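Okay, so here's just one chain, in structure tokens, the form predicted on its own.
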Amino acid sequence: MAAVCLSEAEKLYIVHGVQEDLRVDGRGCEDYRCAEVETDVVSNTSGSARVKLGHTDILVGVKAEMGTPKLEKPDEGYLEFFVDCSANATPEFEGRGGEELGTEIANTLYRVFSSEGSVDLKSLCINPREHCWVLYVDVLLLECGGNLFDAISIAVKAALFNTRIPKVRVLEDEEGSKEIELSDDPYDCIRLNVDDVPCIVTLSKIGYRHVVDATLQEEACSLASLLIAVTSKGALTCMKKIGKGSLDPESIFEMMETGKRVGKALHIALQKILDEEESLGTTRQKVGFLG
């Protein structure tokens, strides 16, 4: 992950500010930076989204392709995640530098979406044991400004909300052989229900307190962080500790409660933006370099 070099005086300034619930950029400990969310930004995908959270810039594309169901779940489709850390984000990602971080983020996404009910995978099944939809979720990290996991989870949820999967029918002839017929109408498609898709809330321990949506400078002052996947109803689906420091049980329980509270507010704000953008239809103005 991208790192910044801070002097001891700068670290002390940040830590003391957090103790007083006043961060360097004026936010409180439970406040997110202003986020920009835009969907349907890549034309050759089934769904896409771009999220800017402070100086963190994430682009996600979802591609629906027909595949074969997994043996252990013959009546379900599945998701595949790939994360590419662009060298433009930080020089540390040049060559094979970003591979390790990309693998870590992809594994975290697999773990978050492994909880039952996050996505209705049965709706992706076309013909049990034979055909299903496979959703390839490609994450591109364009700029790294701290709090990657939260920004990526927001972008993935927005892209899945925007995803349109073609409607198909299975036809069986007299001999018993099956054919798949694709609808002629390009607007005849199915949408995913993303109500239960969790968002990740990262809580970074700084001094005796914890903050959400840490900047790169704040991450440099934190020895341990807790990643919490929270649904829109405030349920925790998975938890992961990162960093070389330790967390005592009391801190973990406090961070979990903060994560639930902040996560529910995050889902409400995100859903409101997505619904507003959806209501504009084709009349909305696209912004950014992808517009």
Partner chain sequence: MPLDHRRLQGPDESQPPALWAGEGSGPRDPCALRPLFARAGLLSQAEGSAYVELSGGTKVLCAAWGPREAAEPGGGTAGGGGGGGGGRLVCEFRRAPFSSRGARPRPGGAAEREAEREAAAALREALEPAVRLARYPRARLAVSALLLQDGGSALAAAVSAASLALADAGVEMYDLAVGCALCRDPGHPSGAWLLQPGEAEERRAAARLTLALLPALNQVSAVLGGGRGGDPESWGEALRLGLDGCHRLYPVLRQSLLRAVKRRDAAHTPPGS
Contents of the next structure:
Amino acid sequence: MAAVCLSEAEKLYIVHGVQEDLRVDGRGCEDYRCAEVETDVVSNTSGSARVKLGHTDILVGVKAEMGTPKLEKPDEGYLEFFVDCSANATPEFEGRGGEELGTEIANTLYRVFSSEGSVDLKSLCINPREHCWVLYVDVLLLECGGNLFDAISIAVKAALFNTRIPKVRVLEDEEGSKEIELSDDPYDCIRLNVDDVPCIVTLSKIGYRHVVDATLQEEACSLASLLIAVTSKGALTCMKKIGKGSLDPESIFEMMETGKRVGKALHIALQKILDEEESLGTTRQKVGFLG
Amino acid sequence: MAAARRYCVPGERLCSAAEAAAGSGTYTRRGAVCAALAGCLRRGGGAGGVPQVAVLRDAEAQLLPDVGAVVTCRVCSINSRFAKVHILYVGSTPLRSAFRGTIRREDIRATEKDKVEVYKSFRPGDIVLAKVISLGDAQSNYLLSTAENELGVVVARSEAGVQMVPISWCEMQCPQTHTKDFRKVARVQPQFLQT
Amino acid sequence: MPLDHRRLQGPDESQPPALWAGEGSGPRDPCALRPLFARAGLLSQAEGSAYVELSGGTKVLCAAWGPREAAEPGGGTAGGGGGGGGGRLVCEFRRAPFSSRGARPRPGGAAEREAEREAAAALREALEPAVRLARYPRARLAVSALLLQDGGSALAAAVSAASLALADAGVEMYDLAVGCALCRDPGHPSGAWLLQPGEAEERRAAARLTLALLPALNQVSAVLGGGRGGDPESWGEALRLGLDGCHRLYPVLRQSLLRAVKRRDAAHTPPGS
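Next up, the form predicted in complex with its partner chain in place of the form predicted on its own?
Shown next: the complete complex, the earlier chain at its head.
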């Protein structure tokens, strides 16, 4: 991950600030940075979204392709995650440098979405055992400014909300052979229900307190953080400690409570933005990468 | 030893930090001395009359070359700017695996550094006493120095394959062929001479 | 007749015999721990080693090697953890090809490798806070865990075994790390958590959680869980139950380590001294 160099004095300044619930950029411990969310930014995908959270910039594209269902779940489609740490974000990602971080993030996403019911996978099935939709979720890190996990999960949720999968019908002729027919109308498509898609809230332990949405500088001061995936109803679907340090049990309980509270607020704010964008329809002015 | 030996595992609280100083194999945390090793507990008088607790293991704990430590190493290659060595011993403790180190030309001797030539100081295969001056950075490995009278080549073989005898601080002679070779010879301290 | 090996040869519909075997025989005590057997210092070639077995079939063998020269100085990789001038902990987690029930996975297959790498990363994160890495500047400590049989709670057993192996190797540590796993039974509407689930329980679990605790420091070094959502209160309850489990497992690990230390000591000191 992109590294920043901080002197002891700078670290102390950040830690003491957090103790007083005042962070370097003026936020409180439970405040997110201003996030910009835009959906439908890449036209070659089934759904896409770009999220800018401070200096963290994430682009997610979802492509729906037809595949065969997995053996153990014959009547469900599935999601595939791929995270690309491009060298744009930091020079350390050049070549194979970002691979380790990329797989770590992808594994976390699999874990977060492993919970049944986060996405209605049954609706992705075309005909059991033979055809289903596979959603390839490609995450691109354009810029790293701390708190990658949260930004990525917001972007994934927004991109899944934006995803439109063309409707197909299965025609069966007399001999029993099946044929798949694609709808002619490009607007005839299925949308995914993203109400239960969780968002990740990362709580970084700094001193005796924890903060959400840590910047790179704050991440450098934190030895351990707890990553929590929260649904809009406040249920936890994934929990993971990241970092080199350890946490004491009491602070984990506090972090889970904070995570639930912050996560719920995050979901409401995100849904509002997505609905607003949706209502504007084609009249919306696209900002894209020029903003 | 009459009293039953007390054994401990890492993390075990041994005593309060006010009672005794933390010796090797222990650490202090929240005013208590805790064990850092799985081993046998030993109490003893430390420096200044303060009792000291330490946790010892049967086998000598694995040491790492630290800044200031005198190490024994074997020269594996030389060029005009530095000699590459393998560190074999730290003090008198053998290392389980060799660590690589570098002796730069300017660290070979203390005086007339600009006139030093690496090939007149070391040859591959020599056994050298050196002192660790830095753990090195991301690019380099351990940096060593022989810029003291007591440091330098202690064992070297001539081209004939015979162990050479030091005749001055900068020369060694082969007892068989009587050829002289240049080396940065160490004046070995008596405490290192063991038979 | 040439067989198409890629196609499944089984009948269309089949049920595992476990359905009729009546395993699990009624509700079990959620707080019950499976008997744990631990032994440290059993491999002669490794500097430190440990074997942990949970009754019910999980068997993990661990070996640890003390400080070695780091392969690449500095260790500038993202996961290296060598940033602060301390040493690096390199963990490896391998599953024996016959470790799990059912079809044998292709060793070295992409999915298998991926799972092993993820488990290794989890192992490293659980152990790093326990090891005094600052005492080993520019060096590399290696731990390798081999899962011989997966009977559930494998990662938790690997964490315990690996910390025993490190302590047995004479690596300076702040504390031992004790691992414990939990899962939530889907049958229970209230979502009761079970300690140390077996393989069958783990397979049908709605949610799973693996914890690692440093008992003397009372610090949690690993939390890794996921599954169908529950309230934070429910997860909190799981955490409490799991930490309690870790505290109860600790004496067993401690005893086995002490035994190994005494054995080592007896072998090295001449009798009568």
